[in-house]
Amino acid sequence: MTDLDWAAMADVLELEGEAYQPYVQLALAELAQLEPQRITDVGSGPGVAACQLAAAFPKAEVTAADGTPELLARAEQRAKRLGVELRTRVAEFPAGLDDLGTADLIWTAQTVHHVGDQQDALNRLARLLTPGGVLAVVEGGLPTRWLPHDLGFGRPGLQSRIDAAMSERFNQMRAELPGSVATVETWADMLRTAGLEGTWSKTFLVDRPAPLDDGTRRWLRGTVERYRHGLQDHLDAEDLATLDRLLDPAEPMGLDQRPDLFLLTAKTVHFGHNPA
């Protein structure tokens, strides 16, 4: 995995899960003709997903895996809090996989890109699946949308030009991985190359249209507050007293009070049936 403080990235985490919650319960939809026993959610993170699995099939054994303990007693909070039963493992991807024992589902949700190499990855998560079990990844979709192109100061397009910058990270990101190894993103392809049969990809829309609530809002404070803090070398100087504006708590326009503040995006998720 990469070298990211994921504890200390708790409360963004546990925030944008919540804000994308509506493309789980859709993608869950898929799968409800399934009865699973055992359910695992690898790289559960604070348990949101995870919490969403456990309502939707209250007869499994649903376990949270992640590599960060301090994630995990987030999970574990937030099921006693929803009031669902929900176990926990702390189990690093993707070496602490074989440890986790067989499930009938599998969730893995923005994880496979962390590491090197991403069929490796697959095909030992496929070795997990009992026969007939399915597994699930969320990987791609399309970018985040949250403001007007022209937000009434700065350049217009904004977000463009952060995807754009983003992507540049992205890429450096997965080449500085160990054991890094380029790959042609199919994910239904990679599926079927793990094993798995009977592959199809749906892509989930997420729309909060404006206004949005407090939690999302503070989600897309926190978000910005890395995309200032991680962009700094990638934006140049008026993108990044655009930034510097929209995070100011007292400015009307910015995050904190600005009343046109939306979410847009869609997740894809890839689905493979283990052979019976």
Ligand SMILES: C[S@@+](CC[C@H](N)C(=O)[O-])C[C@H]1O[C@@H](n2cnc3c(N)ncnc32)[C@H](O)[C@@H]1O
Second form
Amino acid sequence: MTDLDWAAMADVLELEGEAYQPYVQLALAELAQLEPQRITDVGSGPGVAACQLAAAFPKAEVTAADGTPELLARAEQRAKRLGVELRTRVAEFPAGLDDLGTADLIWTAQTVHHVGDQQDALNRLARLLTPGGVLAVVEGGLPTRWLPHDLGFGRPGLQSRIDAAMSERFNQMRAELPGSVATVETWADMLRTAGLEGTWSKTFLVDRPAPLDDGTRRWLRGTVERYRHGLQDHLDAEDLATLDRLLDPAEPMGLDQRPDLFLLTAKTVHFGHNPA
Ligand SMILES: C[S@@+](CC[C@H](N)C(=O)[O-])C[C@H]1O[C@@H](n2cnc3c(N)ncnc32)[C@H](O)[C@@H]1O
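Return the form predicted in complex with the named molecule of this protein as a structure block, the form predicted alone having already been given.
Starting with the chain above, the whole complex follows.
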């Protein structure tokens, strides 16, 4: 596991999962012809997508696997609340992947990039697929936008500078992972290298125009609080002051009050079949 405190991120991860649900729903429509008996969500976090999988494939046995027991407890509560069947399994990646058992559909979103050797992780996941089974890997897509370029104060273009800083943090995170291997991240090629065929990649939009619902607004506040804390040494004083003003609950142009916040992003899902 990396030094990220995943359990502490439970609220933000669950709110993000909920805000991003539209892309998962669109991706699952790609798989509508499948009749999987066993499904595993690898790196499920608090189980938002796992519950969507359970609802979309009610006859399947769905397992949420993750290295953070606190997040799996969330997933169990969520499944109970939504009235769907969900199993959970604590597993540390990559070693624990081999023991997850076979599945007809493996979904893994924003998790493979947390494993040092991404190709090795895909190889292990591909070996878990039953003949004809499908692996769906969510990696890549586009940066998220939630404010206008000029948000009314501070230097315009804040989000581009946050993206650049986060990209540096991401590189550092990857470099520090155990067994980190640099890879050309052409995911469809990587799936083929893992032995899968008929690979395809498709990008799905998450488009929540203003005004934002309460949950998405709370996700955004949590996300910006993380930026403020984590990018302290990566953004200049003016941008940090802008983040402080955005986070001020009393500020009419802040995140809690302004009416023009939106959520626009795109997520890419890479699919591949295990040869039957
Ligand atoms: C960015 S979150 C993704 C959660 C969810 N799939 C989503 O798309 O919202 C990454 C998840 O992978 C899990 N994770 C990261 N590295 C891991 C590792 N080495 N072993 C097991 N789980 C890990 C974390 O606990 C976290 O739930």
